[in-house]
Structure formats: structure tokens, C-alpha cells
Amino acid sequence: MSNKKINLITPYYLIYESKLLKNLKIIERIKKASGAKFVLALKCFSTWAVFPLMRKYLDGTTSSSLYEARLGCEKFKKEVHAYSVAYSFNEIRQIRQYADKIIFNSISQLQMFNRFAGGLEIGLRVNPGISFSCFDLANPARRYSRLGVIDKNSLSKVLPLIDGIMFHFNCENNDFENFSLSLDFISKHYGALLKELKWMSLGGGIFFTKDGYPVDKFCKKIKEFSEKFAIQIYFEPGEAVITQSAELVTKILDIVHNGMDIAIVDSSIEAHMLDLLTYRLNAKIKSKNTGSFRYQIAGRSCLAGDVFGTYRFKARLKVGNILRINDAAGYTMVKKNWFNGLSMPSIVVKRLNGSIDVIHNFEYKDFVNSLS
């Protein structure tokens, strides 16, 4: 498809397969050197239009719900890990047809449902009491956390019921030494249990695709751990797979002034980049922030705090200018919503051959059908 024939209307998410491939190649390298397997965390990124490329390098998907498990089965068509903080009986009955592994969050759910999971490998999430997270909101080891089994004695008693174990205690952890020490902690405190199991998942949140990350040390550490306990290691990356692979392309609709210049774009953090609002983060906009012209970039919803951030530009902004918000793949398309009835960004993919595919243009009927 020729780029010239396509009239792209803002706002839209633009995914670059070439940038996605860069991350996938790093994962391929880690897999070969360490023996680890990688399953995509659909809670972070579920845009199945690029699954044909991703499935060449990843071993499957991991889910947080029945619908994600079904999506992984039907669209990714490789190994499916099914996890949920809590399953209903009806979900357990359905999920058997989609999953290869089912991971329970608690011993009570394991005991309640394991007999209905015949044919599936069964896992249990464990809370090791350690975490790498800059945000208490995302800290799985926070006080009163409901995420995973804490008591090791109880865990030992149900060991005959499970095939594997899942630890998930990282959040954008780009510090290899921190990861290494955490793995040593698991080895010390859970080593005896691991020797009785087939596999162990270390979850996601490890930023091994970041520039400068010591990939060789990472591979060596994983391989040594895996061989020590004769266990298959899985990772469940989300951001690490899709980091820097997409943009949210917006257009300036108006510029107002209230103590500073404010450029209003045809998008919204509340509706289109919700994580920015949740974690009080600024959007990554292409600007060296050293220019003479300072602007707040704001969304067009009615929420007063719908603000992407404040930036400096080398030239004055004008109505009609295009602004590209970087790193807009993870936790964006999976969280987009119809707040204020704003036009939802289209999903567009730039393929490896340079062609542009408009995957989905959202229309009024999508808005109406989402309500009732």
C-alpha cells in the first residue's frame, strides 16, 4: 500500500514494526544464550495486528483474564499462560479451552479449582516480600498486598498440586545488580521448592531492552540459575517488548494563555494515555527542552488536569502543528476509553517494508456500542 494514498487523520497511534523488531532481536539473543522463554504480557500490549511479527520471536502470551487468554489463543496461537487475581467458576470452565498453563493467585483458589483444570499445567503466584517499583500503586509487595502467596509453609503443603511458580516483583527495573540480588534472594529462600517444580516465571518489569543494559551478564545469571535448579525459566515482558516502538500522533487545535502558553491537542491523557494521569508522569514529546518557547501541552477533555506536560520548543507552536508523543505503545491502547465521547485514536502500523496499514478507525457506532 502506498503511503501517498493514505490520509491519516489525527489522533492516531502509529506502531513501527522496525522499532518493534529491534526489541524482539534482543529477546531472541537472550533466549539463545540463556534458555529462557518469553511470553508477551497482554495487559500491557494487545494490538494483535503485529502479532505475526512478534510470534516469530516470542513463545506465547500471558493473560490477566479470561478474555486475554482467549485473545492469546486465537490471535497469537502459541503457548498461553492464564493468570487472574481471582477466577469465577464459570471462567475456569471456559479458560481450559484456551490455556496451556493456569496460574492461581492464592492457595484457596488453587484448592477450589485445580480439579477442574485437568490437562493444564498448574502454577501458583508467590509474593516473595521484595519488590522493585518506584510507585506504591504498582508495588506487588506493598502492605496488605493481595498478590500471591506469602507463607512458605503453606506453599510447601500444596507443592504436589502445582507444576510451576510465578514471582512478579519488578516494575521497569533497569538495574541488573538489583535483579541479580533479587534472584539470589529467591535462590536462598525458595531453592528447595524450585527443585521440585518444572518451571518458574519471573514475571515482567525487567527492562533488558534498554540501551546499555548488560545483556550478557543477564543471560549468564539466568542460565546459571536455571541449571542449578533444573528448571525452565519464563519471563512475561510487556514494556520491554514494545518500548519506543510507537507514537501517539496529535494535532494542535488551539493555543490559549493563562500565565503561560497552553497548546491544546486533539487527544487526552485521561482517554488515550491513562498511565500518565495515574502515575503523574509527563509525556515523552520530541523536544530537547532547550528552546526559547515554553508551552504546556494539554488535552481537550474537560478534566482540568488533562495535561501532557510542559516543554520548550525552538520555534513558536501554531494551530495545525503535529505533535508526536513518544513511547506510546505500553498501557495505552489497552486502556483507551470514551471519556467525554472524544474521538478515539486510530491504530496504524508502519510495516517492515515501509507500507502503512490503517488497522482500525473508530467511529460513532463504536462509541454507542460501548455504552449500552
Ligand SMILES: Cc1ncc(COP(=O)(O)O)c(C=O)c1O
The other form holds:
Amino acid sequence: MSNKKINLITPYYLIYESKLLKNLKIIERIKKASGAKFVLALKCFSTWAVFPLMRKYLDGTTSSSLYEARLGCEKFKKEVHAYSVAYSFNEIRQIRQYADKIIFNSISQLQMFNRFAGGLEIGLRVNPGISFSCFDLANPARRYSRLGVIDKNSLSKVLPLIDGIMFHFNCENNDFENFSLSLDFISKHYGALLKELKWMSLGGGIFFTKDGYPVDKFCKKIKEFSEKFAIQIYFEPGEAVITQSAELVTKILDIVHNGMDIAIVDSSIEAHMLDLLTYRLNAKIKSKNTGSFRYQIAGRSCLAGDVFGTYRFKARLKVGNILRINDAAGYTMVKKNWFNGLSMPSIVVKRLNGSIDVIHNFEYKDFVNSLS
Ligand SMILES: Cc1ncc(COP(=O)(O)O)c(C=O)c1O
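Cool, the form predicted alone is there; where's the form predicted in complex with the named molecule?
First the chain shown before, then all remaining chains and molecules of the complex.
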């Protein structure tokens, strides 16, 4: 462990390997007890500096594009599931070299490309028409959804072309009872098809790493299902793997007043935590929210609504104070952008041995190269 004092410059994302490990250990336990396999959803978290730790516990990665599939292959170096809402012919030819399984979103794509899959296992995304998503924006069963095959008759006809199917219909679902009911639903409606297949993926969105989740019941349910249909079950977690494992560390640059006190930090929700803005959620800031000093915490982009939220603090905030935004690993670093040309938060990792690694400091040249 290095004793050198590192001068970290805000803003930066700080990933704690020890917190990641806590989630990974739960996954290890589920894998052992249930026989299920877990592939990391790269759309949620792709910071490959911590893949060496993650790959000890996870079976591989799943992707939403050619580039993610390639990243999984080159940096995670385990099983690669390649899914895309729609492939181009050019991508299919390239993806073969990176993936183990290729998952099509529609029967038309399956029929167009299955002969070019060159020995890869083939899967199809199925839309069971049920969903436990809290947001219409993220609900794969929403009206007119393009995500997955709906018609069961057509699905039965293409069964000889596929090895497995993928369902994804959850979003931060921490309710075991409705997970259990959804497995019963799948068993009832798709059981006959599953007997013909090698594997079934249940996608992401199940919050089995949340405190209090009934992990033993979860394992029992999965094991029974997989034995009943003699099928390998996969999960594709994103958020559940990295939850609570990182912070966005920011500094207050100015405090202004307009009906309330507003602290402006050297970051931006639009540029650095975009998902929160998309889903209209407040950032989680480490304050007990009980003090008598109330502040709006705002970003420094020109967007009027660039606001992290309003919080109470025990003491007055001052220019120069550090503010830590919690739970900053998922759908943040993968979505960060150069809006307003703001400085991009560095990526910093606190390793298991306590040492701090500054993985990447973004510079003006990164901004320029992202534009051209
Ligand atoms: C097909 C698929 N798999 C996995 C995931 C990961 O979901 P989560 O991060 O909620 O676990 C998503 C998220 O949108 C998805 O669309």
C-alpha cells in the first residue's frame, strides 16, 4: 500500500473496490446456491479499471452494441453475450470475433442474420408483456414496445434456430414476491418452449444486493426453475452489481440566493449524472437532511434545470466545501458527456488494499477529440 498523499482534484468519480466486493460476494453466494450465471450489463457500468476484481466473481459481460461486446471481450475476457436492438450487416460480421452468444431482438433480424453467426450460440429476446419497471421510459412492455418478440406462435416456429431466450422486464425490483410470480408466469406461458432450449436469461433490474433481500428464497426459486426445465439461467445485472459502490466528489464554487440558498458545484447533473435528470430523480447527497440550513445544490452548466436536489445541512455551506454525491457508479460514467465543455470528472479507484489509483484525468485534448 502506498503512503504517498495524492492530491485529488474535483470533480471525480471515486469507486470503492471494498463496496463493490460486498455486492460481488452476494453474487458469489447466489451462484453457488442456485447454479445461475451472472453477466455484467456494460450499458450500466463499463469502467474496466475494476474488471480484474469483478471477473473473479462474474461469468462475463452482456452488451448492447458492437463496441460494448468488443470491450467485454478485450477487457473482461470471459463469456460475452452480444445483444442489440438492431444489428447492421457490417456489425454482424465483426461481432462474431468478440461474442460467445448473439441475441437478436426480433424474428426478422434472426432470420436475416442467423446464417452469418458462424457457430455462435443464438438467442432471441422475448417480450412477455409483463413489467416491474417504475418508469414508463424504461418499461419494455410499454405500448408499442419494440423490445423483444411478442407473438408466441412465431416464436415456436423459429425455435429450431435458437439455443436460448432472453427476457428483461425488471427495473430496480427489490420485491421477491413479484419476482417469484413472474417466474411462475414464465413457467406457465413459456415452459413448453424452454424445454427445447439450453439457456434462459432473466435480464437485469433485480435488486438482490439490496439490504434485506431474501437471498435464500431467491436461490431456491431459481434452482427449482432451472431443474424443472433443465435449463441454464443467466442474469444480466447492472445496477445490482455496482450499487452504492461509488461517489461523485464535487466542490462548491459559488453560493447565490434566489428565494433560497443555492450552492453551485464544479460538476453538472446534465453532464455527469444524466440518468437522474432523465428519470427526474434527486441525487443522493450525504447529509442527514435534518439540519436547519437548506440549500439547492446545482450544477454549473447553463441548463436552468441543472439541479441535483434540495437538502438540509447542519452548518452553513461555504465556497470550497466538498460535496459527495452517493451511489454514482451506475449509468453515470457510461453516460457522461462534454456539454458546455465542462471539465469531465476524473476516474479514481480506491483499491482493496487502501491505495488510491487515479485511473484517468480527462483533458482539453479529450474534449477536442470528442468533437472534431
Ligand atoms: C437487456 C438488458 N439487460 C440488462 C440490463 C441491466 O439492468 P439493470 O442495470 O437495471 O440491472 C438492462 C437495462 O436496461 C437491459 O436493457
